[in-house]
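There is one chain below, alone, in structure tokens, taken in the form predicted alone.
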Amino acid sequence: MEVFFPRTLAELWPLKAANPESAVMAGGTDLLVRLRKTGERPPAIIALERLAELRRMSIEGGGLRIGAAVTIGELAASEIVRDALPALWQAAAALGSPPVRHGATVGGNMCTASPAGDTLPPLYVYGAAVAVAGAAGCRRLPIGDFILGPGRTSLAPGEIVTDIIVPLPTGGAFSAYYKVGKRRAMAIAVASLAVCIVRTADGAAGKVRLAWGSVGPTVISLPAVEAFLAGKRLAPDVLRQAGAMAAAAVLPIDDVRASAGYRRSLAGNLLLKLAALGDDEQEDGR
């Protein structure tokens, strides 16, 4: 089985062209152990991770540009992330071991498209885009059009995710990511959920995102939900009859990790997360 190591897109499309059933991987993170446990055997891998066009973090037109080839731990290495996008920051900090973050990419943990994927609720409640390329042109989609269902994504033969772009929240905006797992670290979400929140000039929750994930085939955001909350402060009482609607519109499956009852708890609970924020804490969004 042969391995590309190409260094530019310009390099990338005519190996592609001419390796068509050929794998493509970053750090390789779910490929390798998929092809170790199924025995598949590919007739060619093209590796990305070279590619300094995919390795790149800028801040573009109030939004912050992610290449599809940095890791998740440059992401929770990053002042930037930590700063402007927090519910990023700590889903980054969240996933797998040290190593695996080290080799684990953005574009990859995307592609996977596992509804347990740590760095997805966040960008669903970002309002993050998908830009996609491929030797005929590029294209750029949201990311609810971009993740289809479980392994599912709108990426076209010979294509690639090459950017992630994040628009950056206004000021005063609170944002956080929340999830349950098996044990304290090194867990596959059991359920999550990310939030960003804009607060109105008296304390009220003013735009609210929501999306958890682990509890449907893709992340689920619930717009009905976000409309309850808008206009209210988040006391226990209104965020329980918020999370008694998240827990009947969610959609999990029993699995070996959890039950789809315990899930649906966990997706009105979470919320309740919310409430032990004090004013100040949810101003600077921390």
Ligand SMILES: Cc1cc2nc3c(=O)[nH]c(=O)nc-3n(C[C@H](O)[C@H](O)[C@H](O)COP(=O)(O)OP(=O)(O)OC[C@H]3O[C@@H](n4cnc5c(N)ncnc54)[C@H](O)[C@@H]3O)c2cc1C
Given for the second form:
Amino acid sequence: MEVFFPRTLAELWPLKAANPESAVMAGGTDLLVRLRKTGERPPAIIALERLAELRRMSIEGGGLRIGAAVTIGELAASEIVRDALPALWQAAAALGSPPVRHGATVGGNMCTASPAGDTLPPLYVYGAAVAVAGAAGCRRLPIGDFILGPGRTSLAPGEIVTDIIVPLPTGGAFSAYYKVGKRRAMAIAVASLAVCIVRTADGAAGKVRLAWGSVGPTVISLPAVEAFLAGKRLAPDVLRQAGAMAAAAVLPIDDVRASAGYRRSLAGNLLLKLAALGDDEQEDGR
Amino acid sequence: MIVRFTLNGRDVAIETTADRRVVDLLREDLGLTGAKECCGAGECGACTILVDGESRLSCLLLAAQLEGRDVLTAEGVAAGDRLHVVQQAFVDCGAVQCGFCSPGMVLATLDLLRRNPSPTREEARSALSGNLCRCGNYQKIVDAAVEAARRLNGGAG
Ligand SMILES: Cc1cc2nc3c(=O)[nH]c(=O)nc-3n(C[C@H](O)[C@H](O)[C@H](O)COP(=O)(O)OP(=O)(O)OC[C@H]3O[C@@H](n4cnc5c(N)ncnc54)[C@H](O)[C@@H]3O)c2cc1C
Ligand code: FES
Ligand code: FES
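Show the form predicted in complex with this ligand, please, because up to now only the form predicted alone has appeared in this conversation.
In what comes next, the whole complex appears, and the chain from above leads the way.
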């Protein structure tokens, strides 16, 4: 099997055209595990790790543009991500283990499109867009339209993800990622929740964005729960009501890690993490 | 194809297939058995090596990816017969039981100390969380990582 290392996108397209059955590899932490497990052998691998255009991070017009081949370790080491996109930062720091994060990329996490992909719920609540390119040109779409189902994306043959563009939340927004796994490190999420809340002047929740991982075929957004919380103080009884709505609405499955019933309870109870935020707000308000 | 890279400070050029796993290249073609294969799927860290100073899993790397890189395996950590401070700390703290995880643990500790020269125990635990010890010797391994940092920072050894 040949392995190609294009240095530019201009070099990549002819390689893809000449090797239509080739596999794209970023960090290889999903791809190589899968090839070994299934015994599949693509005729060639096109590796993105030396493609400088895909390895950059830059602030552009109110958003952070993250190259698809930026590693999860680089995200977890980035001060901009830590300060401006804490939910994404927490997700990066909770993905796999240090040596996994040194290979794994944000584009790979997205294209694997696992319901347990840790960077996905944060990218949903921040309203991220995915930039996709092919030999014929580029297009940009919201992450919710890019991911179609477990392991399924809207990438057409010959296309790759080049960047993820994450709008930076306005000052005063609170965002976080809560992950429950079987152990603290190196554990796929049993359930997870990303939140991004813009608070109003009186300390209530203004705009609320929520996204759950590992409790459905893909990341789950529940606009009804967001609307219920909007404008309210996040007191425990309010969060419990919202949690009951969420627990009823998610679509979890039983698997080796947990039962569907346990995942349902977690999906609701993770909202109680926000009670501490309600307390802060009340203290702030006084 | 011929892959050229630096291995434990020496230039190597080796004929191999582009998609040969680095763990096989090291163990079977180059005779360096420090990196162990255990899970073959990224879960255990037994195959940890440093590539350009960063810990990577050699079971999830292809030979062609090493082109032009600087690779350090457990064999290259000591200076001749003189153990590296991290290795000596592993010995002194009793951090080696059967030793199967030790090459990976030592390299993961080097990666940690390069990023964070004075880790707390909690930071060391988290930095070594991708390396499993089948002997369950975690307390002493964390002792060794913290002790190595102390010695490297000028503490008496
Ligand atoms: C031990 C271990 C633990 C893990 N733990 C976690 C965890 O806790 N949480 C989690 O979310 N994941 C986890 N993973 C899964 C994996 O590490 C992540 O999904 C990672 O982000 C994948 O990125 P990658 O660059 O390695 O992808 P690759 O394996 O290189 O690629 C994955 C897929 O995406 C495609 N692809 C990659 N980049 C692009 C691109 N730019 N354009 C088009 N297609 C592309 C590839 O063709 C392939 O199909 C773990 C994996 C291992 C081995
Ligand atoms: S053998 Fe590579 S991580 Fe287990
Ligand atoms: S010392 Fe035996 S595996 Fe760690």
